[in-house]
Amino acid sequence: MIIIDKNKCIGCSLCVKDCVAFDLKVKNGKAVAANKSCIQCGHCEAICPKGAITITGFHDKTIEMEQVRLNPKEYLESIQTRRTVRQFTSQSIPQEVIDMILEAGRLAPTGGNGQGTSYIILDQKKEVCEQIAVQMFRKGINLGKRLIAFLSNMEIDDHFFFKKAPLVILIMGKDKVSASLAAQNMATMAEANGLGVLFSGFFTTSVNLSKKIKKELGISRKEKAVTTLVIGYPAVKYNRTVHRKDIKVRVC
């Protein structure tokens, strides 16, 4: 529920103008919440200059803040110089870094503030799930070689999916866009901590096709894997950027 402290509210209507669900209005000089269409986005609580608004139902607390802006040139350079990593060292990842990666996903925006994205860290089940996926792909590659030429060059070894990386996070969600935004946040956080990241579309496909993997990971029929992050410290160094095709932009 939206709770408004009438003693603090000054009736400025900032919350009303910023409410995407049209759940707020000013009445007799004070903000009033209908609590009927609220999607719990928290904009009203964040924008209130007097701290008069509280949204219940959450364990974490809001904090006073000044919005942090990244250096635009440095951020663009970090995007330009990032590479997908497929070779990792055996160095373990500190738990505080893993927590930061997960928190970056939790804080990602979601459509309609659904917050329906969830995460599975493959730990004890990592090896068995990778082997199930390897067996699936070996069968599929043998069939596909007749149709797609490049598949004949593909070698499916026992570490084809996870590349011996220490951390694998499966990102689940009904809303692909929201889950993808979370994945990008997490990848950026991982790279900020000196880690390399591989988005494993092959393993994600395996999860959605394999009843065995779903059973091992306790995934229900309603749940869908959106992407898989394979994370570890890079065992390689890239010395230059790569080419990209010219941008295609239409102004209508």
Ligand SMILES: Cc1cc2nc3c(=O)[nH]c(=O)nc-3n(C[C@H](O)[C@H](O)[C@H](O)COP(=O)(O)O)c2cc1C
The other form holds:
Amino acid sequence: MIIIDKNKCIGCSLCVKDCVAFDLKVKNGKAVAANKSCIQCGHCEAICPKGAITITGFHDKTIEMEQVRLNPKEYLESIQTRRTVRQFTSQSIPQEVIDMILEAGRLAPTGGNGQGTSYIILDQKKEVCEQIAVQMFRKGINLGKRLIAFLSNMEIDDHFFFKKAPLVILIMGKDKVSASLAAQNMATMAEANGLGVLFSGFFTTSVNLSKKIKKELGISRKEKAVTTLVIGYPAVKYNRTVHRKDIKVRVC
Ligand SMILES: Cc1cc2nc3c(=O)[nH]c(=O)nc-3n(C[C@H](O)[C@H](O)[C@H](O)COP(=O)(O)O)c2cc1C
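Could I see the form predicted together with this ligand next, after the form predicted alone?
Next comes the full complex, and the chain you just saw is listed first.
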């Protein structure tokens, strides 16, 4: 519900202009919410210069703050020098860092503000799920080796999926784009904390194919794993950037 404090509202219509759902209008000099098409994006609450608007139904509190911008040059350099990490130390990750990574996912944009992305942290089930995936891949790999050059020399050891990393987070959601955006936010946050990240497509495929893994993790038939973040402190250092193909851009 959008609740408007009529005593505070000055009828400036900033909320009306910024409402993606056309749920607000100004009537007799005051903002009025229909509360019919609202997607609870919170823009009206965020833009109101008088703090006259409240969206109900959430546990968290809004914070009065200016938008924080990244330094563009530094941000581009961090993207350029980021590498997928596949070798990790055994150092465990402090809980406050894990909380920050999850918060970066929670705050990501979602299509229609659906906020339908959810997370599974593999803890006690990590070993057993990796072993189920290992068994599955060992069985299937011979066919793959014949068809895909990248797989031809692949060896599936016992740590093939998680590389002994201390933290594995499965990202679940119906909307792949929203879940992927959350994943990218989380990866960036992990890297900002000095961690290395591997997006494990292989494990994600295993989850979606394996009834056994789904059962272990309590994943229903309808739920889909969109990606898996394997996170830990890097045991490697990269000394230079890598090559990338030329960008394909069409201006129409
Ligand atoms: C969606 C996605 C899935 C991936 N799955 C795997 C995987 O299962 N195993 C793996 O070793 N690397 C995986 N990677 C890492 C890519 O292979 C990696 O990005 C590529 O080697 C380029 O290296 P760079 O990220 O350091 O630039 C994945 C990356 C993405 C974006």
